[in-house]
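Form predicted on its own, single chain, as structure tokens, below.
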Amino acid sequence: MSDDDHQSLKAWGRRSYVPATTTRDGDRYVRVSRGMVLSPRRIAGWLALLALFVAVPDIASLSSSIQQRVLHQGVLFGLAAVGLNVLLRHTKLVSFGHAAFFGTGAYTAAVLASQFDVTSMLLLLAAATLVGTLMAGVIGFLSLRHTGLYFSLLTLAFGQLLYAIAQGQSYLGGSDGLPVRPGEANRATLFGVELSADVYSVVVYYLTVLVVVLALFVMWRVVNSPFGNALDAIGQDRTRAQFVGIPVRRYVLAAFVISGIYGGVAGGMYGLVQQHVRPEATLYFLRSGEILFMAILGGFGTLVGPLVGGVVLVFLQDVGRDFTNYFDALTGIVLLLLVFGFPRGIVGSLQSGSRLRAAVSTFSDDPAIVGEWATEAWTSLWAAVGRARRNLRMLVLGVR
């Protein structure tokens, strides 16, 4: 189906009189909600992904190599990457300080729990989201006066400023951080009910599932709204968008705040999961780089890609620690293979029209094509080695 057909189908799906199940151009579609029209195959895929997501505690209980806490942490960082993806995908702005909102949300929950003995899980999460949103508004207002490299450096500077404050203030625990263990049970409560340690971890996980599903649905509505279309126009040509009447700075600030909301709620959930917050784990600039890389790894051109990228990256880091002391190098090698093998990200490379899907289709039609691919790969590798030798000779001997 062409892009025009997709656009017409999207507009057709927004009409309130479209029935729940209908057929268009010989294909059957199901109207999930206003503006969301999906094929049965895609609905089955989403339901299967949701079922896998829900079954993680059961899967983790069957295998010692899969830790629920690790996957849970990956989902939360992936949720922060979904928020960052609003800027990266639609406005073409790169933030190097997105951990600021994640850390703000985590520290808000920690301060309220440790200093004010707030025990309500939902209240802690709401406060983390609110303060993360306010922080995004302040940083966005001060940073969006610039674009490109200067914007990226400003976000990095603000992130490092918050990291330095958390490190240097004894009220925030310094480098040791703060616990998120309020009340006599040393755990947050849900609707006033104290939970045992095992029940607490499962309840917090399923609360995360609910938050992630709602966050993805809201993000889908945002990017497929006129607001999302305006962000796309700004990302393509900021000057032209301003000429046609789009209030560019106001729209970009709104997108920045939305990204901060996702970072704040993810950070608040992280505090509830880990039950301890430290500056290195939440506010350090390398954490911002990881969140950015999660969005790219999973596929920043997709909705769910950053979430997948978060799970994959955190899982690789955890598995690498079990195999070798050089787990960072092992993770780097695996990620290089993923980047070269999935140039549009993991999820983006699995979508129709991608090079990977085309290669799989070609292989299914003619398996003998593998020999031709191997020859081309060897030729390319040999040519790259030759170029490297020439460059090294020029560098050492100073001759061409």
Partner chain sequence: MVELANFAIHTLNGIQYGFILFLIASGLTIILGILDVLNLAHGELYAVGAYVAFSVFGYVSGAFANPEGFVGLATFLVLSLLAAVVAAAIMVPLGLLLEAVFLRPLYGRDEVYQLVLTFGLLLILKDMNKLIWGPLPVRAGDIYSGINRIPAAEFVGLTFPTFKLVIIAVGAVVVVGLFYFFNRTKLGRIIRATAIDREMATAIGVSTDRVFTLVFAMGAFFAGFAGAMALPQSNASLEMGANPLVLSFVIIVIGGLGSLRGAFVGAMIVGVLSRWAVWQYPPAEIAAPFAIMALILLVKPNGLFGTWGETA
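Please give the other form, namely the form predicted in complex with the partner chain, since only the form predicted on its own has been shown so far.
A single chain, with no partners or molecules, comes next.
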């Protein structure tokens, strides 16, 4: 499909809200909503993903090593990663402090639930989102004066500052954290209805599904809007974007705040799921790192990638602990594989044109290629070790 065709498809997609189909180059396209035109295959893919997502509680009941709680946590960290991806994918800013918003959301829910006895689930969630957003506004305002590594380090430092505050204030429960168990039933209520423990976890899960689907849709709209295009332009070249009249600072701040909203809502949901919020689990800088790596692991060039990355990373850490003492190294190896084997992430690698896909098709043409790959990897590893040896000699004996 040529670029012109694509443009006209897009235009067609914008014309009205009524679903319709059209045919280009023999492929059929379905207009899902205004501006959203997808091929049937992609729609099927999305529906399959959604079905999988909805069925998580059933999947989790199949095996004791798959826990709904763990998958749920993965989804929530993944949601925060979806937010972070606005910055990473479009403005090319690497935030290393997104746990700040996640933690702010979680702590907002916890403080309201345990200090003010707010029981309404939706109220807790709304407050978490609001405070998370405000926090993003403040931190964004202070750290967006910089770009590049300075920006990363500043966000990290602000995140750690919040961590230190949560850790040090007895009002916030110190390192023990705060419970999110308001009211008589020790559980938040939905529309004033008290839920039993089993029902509660299912209800919270489907609330998450709802929030995530909505959040993904909104994100899709945002990145495909003129605003999203402007962010892309800023990411490619700030100065040029400034010259063509894009209010760079305002737009980047807006993107930062949007990403904070996602962190806040995910954190609020986390509080509802875990029913206990601790600084180490929500605000520590390693959580920030994980949120970033989730986005990259899942594929930061894609919309759902970060979500997938979140589930995979959290699941990996949890299951890893079950069968090896060296679960940290396991995660580490996965990250190395990511960097060298499938840099476009899980979802990105499944898309057409990726290195992984090319490799798979070469492999199915000629399985013997594996031997060649192995030799290649071996040779380059040896070359590297040899270089290290030479350099060591140079260090010891001096530069000649």
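As the structure is a prediction and not an experimental result, all values here were calculated from the model. Positions refer to the first chain, counted from 1. Under this definition, the rigid core comprises the largest set of C-alpha atoms superposing within 1.5 Å between the forms.
Comparing the forms between the two forms, the C-alpha position of residue 50 differs by less than 2 angstroms, with the core used for superposition.
Taking the rigid core as reference, the CA displacement of residue 340 between the two forms comes to 3.3 Å. Core-superposed comparison between the two forms: residue 385 shows a Cα shift of 4.8 Å.
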